[in-house]
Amino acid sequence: MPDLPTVVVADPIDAAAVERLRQGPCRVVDATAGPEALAAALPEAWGLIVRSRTKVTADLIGRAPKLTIVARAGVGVDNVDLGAARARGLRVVNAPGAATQSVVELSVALYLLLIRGLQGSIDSTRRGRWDRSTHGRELAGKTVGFVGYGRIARAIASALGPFHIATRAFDPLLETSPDATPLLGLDEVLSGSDIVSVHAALTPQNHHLIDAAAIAKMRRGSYLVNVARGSLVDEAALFAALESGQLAGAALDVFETEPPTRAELVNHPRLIPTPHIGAATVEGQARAGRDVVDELLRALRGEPLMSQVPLPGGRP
């Protein structure tokens, strides 16, 4: 009888996806512990379950000659060099809807912390204070302006429905608008809007595409949120905003440097910052598990795949 195929699993993913992976054809090897254990799991590698700890680099591929499929569970994949990849002829799979809902939540909910003031209030009542004077603002009426528009950015747009908000957004690889938000030129967005919510994939292309020039654009005492990815924003460009009071406030889950080493920044009293959680609710992890999971029994039963994702240079 022939071996089976081995799975590693190089970061913790949810324990029933696991479970159910066990009971697959294959082969299951838990490389979470660290660096050493994925170093001895890879020359059997069939598949790899990665998050975003691991780092899918053309050395790592190279260390796995068995290797021949990637999942990612969850949605970004610039943790994955997908050029080395295709050099190698891999697969690589995500989970593109599995974080949708808990990102959709957590962004909103910055919203609210933001233009109400709430973190303010927390941190002076446990300071001993009990400051009940007017401030903040309803988040009813205002427009929020989206950067990047793609399935997240749409659900949290139809989730604002009830706030009676505007939407306006900027995404240059979409041609019309798949719902009632008219899609505008990015200078349009940043200066339209009370609330602008970044939600681009990162490319080299716009590294730093909220830099101090689009900063300047945004309407003095507005918002910006980032949950997508932190170089997208530039954080010294952004601390100069707040301190100068060009923005009111600002929301980051993502930072160019994870953990955040501005301290400075992620102090500042007009921050909300959060450790990059968008997609850690138990709900989003266990889709995002069973989303990779699904693929993988697929690949190794011979079936189509649901979710790979188109590498550079031509299709899948």
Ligand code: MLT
The other form holds:
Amino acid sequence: MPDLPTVVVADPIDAAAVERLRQGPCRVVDATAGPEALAAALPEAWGLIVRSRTKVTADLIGRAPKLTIVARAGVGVDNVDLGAARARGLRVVNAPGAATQSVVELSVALYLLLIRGLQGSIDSTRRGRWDRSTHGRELAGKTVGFVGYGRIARAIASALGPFHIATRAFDPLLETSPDATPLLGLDEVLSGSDIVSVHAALTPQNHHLIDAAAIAKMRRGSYLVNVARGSLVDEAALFAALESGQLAGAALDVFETEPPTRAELVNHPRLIPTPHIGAATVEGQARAGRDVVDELLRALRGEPLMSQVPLPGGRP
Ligand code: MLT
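Taking the form predicted on its own as the starting point, write out the structure of the form predicted in complex with this ligand.
Next comes the full complex, and the chain you just saw is listed first.
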């Protein structure tokens, strides 16, 4: 019997999805224990499944001479060196829609936590206070501005319908708006929104897109939410803006380094920090695992792929 191709699971994904892969025409190696397990598995890897923990660098690709396909069980592929993948002739697939609803729900939860000042109420009640004074505002009547208007931001705009809010968006990749949300320049989104919500993919060009100058253009007393990628926001500038009152509050699900290293920011009373859990729901992870396993099974059978990521310079 010919050797079956080896699929290496580098980061923990949905267990049912891994079990389904095991029923396919491949050998599955669990290398989720850490870098040593991954290093031992790479020489035989035909396929590699990652979430965001494993960085698929040129070096890693070089240590996997039999590799043909990288499957990202999630949306963002900023942890995959797409140029190196292209140079090696690898295919890269992801699960672009798997986490949309999960990220939508987290985003709306963060907007409500911020605008109602709920974290402060929770903390003070736990400390034994009973503060029923008027504070917080309604979401209704406010404007949410999206920086990046892809699948997730559009789904948030749609979900916000019953809250009677206005939306506006900046997205240099779009020529026209796909819905009723007007597409505007970045400055107009920053200056015209009560909540600026960041949903762009991270590229070398948009590192610190939300820097001190951008935050200065936001309405005084407005809010910033980032559930996309940490490096889109300059954390030092964000901390200064929370201190000065330029921003009334912020919520970060993602950080410049993860886990975060700026204790003063994480512990700031007007920051709500969460540990990159936008996609980490039972349903979201089940869909992400299912979608990448479907892609790998298609690749193993020589069938066309459904969610191949475009590589710089075109597909190999
Ligand atoms: C994604 O890009 O899918 C999310 O950030 C979640 C993850 O990294 O798994």
